[in-house]
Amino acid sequence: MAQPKAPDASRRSERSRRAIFDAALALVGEVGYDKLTIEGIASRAGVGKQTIYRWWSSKAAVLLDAFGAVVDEYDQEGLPDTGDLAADLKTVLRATADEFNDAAWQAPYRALAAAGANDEELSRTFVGRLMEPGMRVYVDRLRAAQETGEVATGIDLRIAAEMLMSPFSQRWLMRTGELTHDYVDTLVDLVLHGLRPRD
């Protein structure tokens, strides 16, 4: 007779982390940071305290992994490159104004960006874990651009990268307009049109 399988632990805790990163995405947009606990993820989860405590120290570590979870599956794949740079962006910052735009999204993001603005080790932990990946592939995008000869040479390609992502995020973050894709589309051309070369 054959001897049944023992259960994949590592399928398990996988299962788990999964578990407690969508709770604990949903409850921050639901109580907001302040109020978001260890125990009501666990709650939320359905699991216990200490699981949670085996992997992260707090809860602004769960969000950052939670979130961080979104970014790495976008770092791995990079932004498209067809050859056309103008395209590219437009495509990726649309698709990014219609996550931001939506309220799943939308209510832990601002819960983070918002606590992160009075705890300066979060914010800097906010920054490198979030933001840096994100940045980074913008850079490689414009990089590629600049050795095809769509971006000018001398540019610092950093400083442009932020160009894009400094004006959308200020407005989304200050709510100073609507993030709309005709918004991205100007923005996109605008910075272009001092990234390109010289006649």
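Next up, the form predicted in complex with a further copy of the same chain. The previous block was the form predicted on its own.
We keep it simple here and write out only the one chain, dropping partners and molecules.
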């Protein structure tokens, strides 16, 4: 079952791992994803190329881990639940919009989304690691709202959450519009109207 040369993870250099993450994130911001190279990362991190190839299979994989490590620190603990679904969603989506407008997030996130489009394997990891967790907290919050009657029963909450998040992501990814607070508010209102219990 094992690959033909599994490196011994217990001997891995934590120092190098971190230097590689820092270098990858810094470089993707400076030169963009297309001009990001393994050699560049290695050189900036003061690391041999082989140390990268030993642990990752592509620059996308490095970036995914690097960005994942950053995101993990933002420890999501579920959406707020003040009892007012619309207000809660607006609060969180406004914050998310601010994050997406932050240059430090743009480059790696865009890069990974793009790389995922052409690489199914990477795409699965990207979605599972970075997008699914976010999606799940929305579904949970919607389920809670269903129990208080704010949202109709019988609705596919997964699709409901996508109605909220996909227009938002798509707008940003394709640059078809700004992610303003106004936009967020309008979107939340329109979506929630559709989720209301039917008359």
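Numbering follows the first chain given and starts at 1. For the two forms, the rigid core is made up of the largest set of C-alpha atoms that agree within 1.5 Å on superposition. A quick note: this is a predicted structure, and the numbers were derived from the prediction, not measured.
A movement of the C-alpha atom of Q146 falling short of 2 angstroms is seen between these two forms when the two forms are aligned on their rigid core. Shown in the overlay between these two forms, fitted on the rigid core, is a CA shift at K35 of 2 Å or greater.
When the rigid core is held fixed, the Cα atom of S58 travels 2 angstroms or more between these two forms.
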